[in-house]
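In the form predicted alone, a lone chain appears below as structure tokens.
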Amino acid sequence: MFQYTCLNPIAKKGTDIFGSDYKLSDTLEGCDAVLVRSAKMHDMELPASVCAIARAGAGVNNIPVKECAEKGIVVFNTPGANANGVKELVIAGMLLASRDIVGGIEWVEKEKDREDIDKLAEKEKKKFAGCEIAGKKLGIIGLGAIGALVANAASALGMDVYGYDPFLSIDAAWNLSRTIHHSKTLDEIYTQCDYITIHVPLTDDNKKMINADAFGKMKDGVVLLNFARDLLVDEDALISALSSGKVKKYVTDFANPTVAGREGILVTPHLGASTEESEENCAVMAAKELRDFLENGNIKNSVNFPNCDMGTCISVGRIAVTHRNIPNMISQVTQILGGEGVNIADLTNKGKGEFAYTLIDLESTASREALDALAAIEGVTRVRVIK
């Protein structure tokens, strides 16, 4: 019997991929696996039972992932299952902030008990007409999961699409339309682009990219969207940006006191990914994440370890051993088991940055001094039985 819990609700979509053999609880205490959204884990105090940690969502800044790592704590996220909802609010974005539809909407509003509100509208009009989007030149920044569904959505809209990340994908380059001009350099979205929108993850090397030097290079009059991080733009310098008339529109879903009610800003109370479709994308996935790896010890989407498929074990026995990234590891494993006479029948291992996995499928049960011997190697943080 697994047992895990929920530190925010999780649409029943998701849970429901949970057995018979699965326990819902209301605490952390005992339990195998969390399942979270945006609740923060950083002071947790995390029992020695929990193994994984699934966000239902693609950022995991609410979650300390390296200090998971150094527990053998297998951190999981959902990459792509909240894509087309952030996707289709970006490119309303995009129409909010070429055409003043927001204002246009306000101004009835305030002019509604007008008897002749009709003939004032067709005066009035001009004033929210704005622009197309057709024909203008986008720029991405990130071609991600999300990056790619707003790269070709607005290819299809008629827009001529400018496309930056030096990390790209194999999968993300198959997605996308061969229509996308893929840029070398930053400083040709800056200098070329109508509207830039931003979707790459939140890192301290990244922490207020679009700064005074990159509006700088900016065209007169870009419309920037953000629908990634708020510590992505430097509000400082976007606030000076708009004020010169660099910047158009900035549009953002993170509201704060810089930018909430803002003339020249348009802020959504963090939408992106609160979707009815989005919630329940994301919850699925995250839950067939954890019972893949509680069940068979197999890792698909982690942040701080690598991926690592041995299907199903169809050995006697199967051992996950989670550990530091180091020389001679698998040695020392293969020795301690040789040595209490148990044979491999398969064995993977895979490294991520300062640590590794290893998954081995025994054609006898390891003893428990075995598996005691196993956690005594220096650089083990976790040795567990899957079956």
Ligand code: MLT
Given for the second form:
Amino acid sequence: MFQYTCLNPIAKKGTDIFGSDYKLSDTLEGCDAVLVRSAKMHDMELPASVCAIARAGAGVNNIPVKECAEKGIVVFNTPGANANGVKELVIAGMLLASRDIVGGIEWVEKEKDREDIDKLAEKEKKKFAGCEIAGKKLGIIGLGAIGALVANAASALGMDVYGYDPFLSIDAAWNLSRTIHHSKTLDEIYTQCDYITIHVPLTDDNKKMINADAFGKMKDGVVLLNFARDLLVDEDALISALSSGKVKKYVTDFANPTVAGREGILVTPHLGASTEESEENCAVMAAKELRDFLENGNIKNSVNFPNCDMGTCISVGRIAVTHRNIPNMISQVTQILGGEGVNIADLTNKGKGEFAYTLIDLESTASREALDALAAIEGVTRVRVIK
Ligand code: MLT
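Could you please show the structure of the form predicted together with ligand MLT, as a counterpart to the form predicted alone just displayed?
What follows is the whole complex; the chain from before opens it.
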């Protein structure tokens, strides 16, 4: 029986993936796995039983990913599962920034009791006029699952799309419309585009990447959209750029005291992935990742450990070892198992940055002593018996 907890409400379609072998718990105590959406986990005390965390979403900045790797806790995310939901809101954001739809709706609301509202509307509507997005240049920073969908949709709406992504995956490249210009530098995006939208994960290295220097290079009257994370933008520099007219509108999905209620800024309360479809897709993907890891030891879509797939566990004994990605680990592991007379039927070892994962199918079960000896190898962070 496995035990898991949800730190945020998670769509039922996802939690239904867990069968009768799973118990949903109210607390972390004794849990094998954790499902999370936006709860901040940096200061959370995790019990030693937790070996996996799955974020129902793409960004993992609410999870202490490296500390988890050091404890042998595999952190998963759900890349692409909410991409369409975010893409649709980005397109809406561009339209809201181009025409004063919000101002127009507010005007009607204010004047709703006037008998002559129809005549007055025709007189007043010029106050809310705007421009079209077709024919304008859109720069996309980051062409992952969301950026690529935005690129294709904007291109279909008649925009001239420029994409910048030095880490573009082959899959993403295949999915991009041939109309998208490949920008080799951020400067090309900054200097050429009328609309700029950011679709990169927040890391320690790219905090405030959209800073005064970047704003200085942008066209006057640029529209900036941020549905990724607020900390990617230096908001003090943004406020100056709005005051000078460099930035015409900032559309952000991240409400905070600096941007809320400020002229020239359209703020939504982190709604990008808040659709029934995105929430279900993320929950289902996260639950499937956890099940495959807990039941078979397989890893797919982890942000701190490599992918590893040895299929459904049908061997007599399967063990999973998380460890540092350093020399001599496999020989120490095989020596211990060999010394116990346990034959290895299959073994996969993969590394990702500082951390690595070894999944081993055995022809007989490993003894307690052998498991303890594996756990005592310097650099091993966790030994888990799958079967
Ligand atoms: C994401 O990182 O994909 C979003 O923040 C998901 C969400 O809204 O929870």
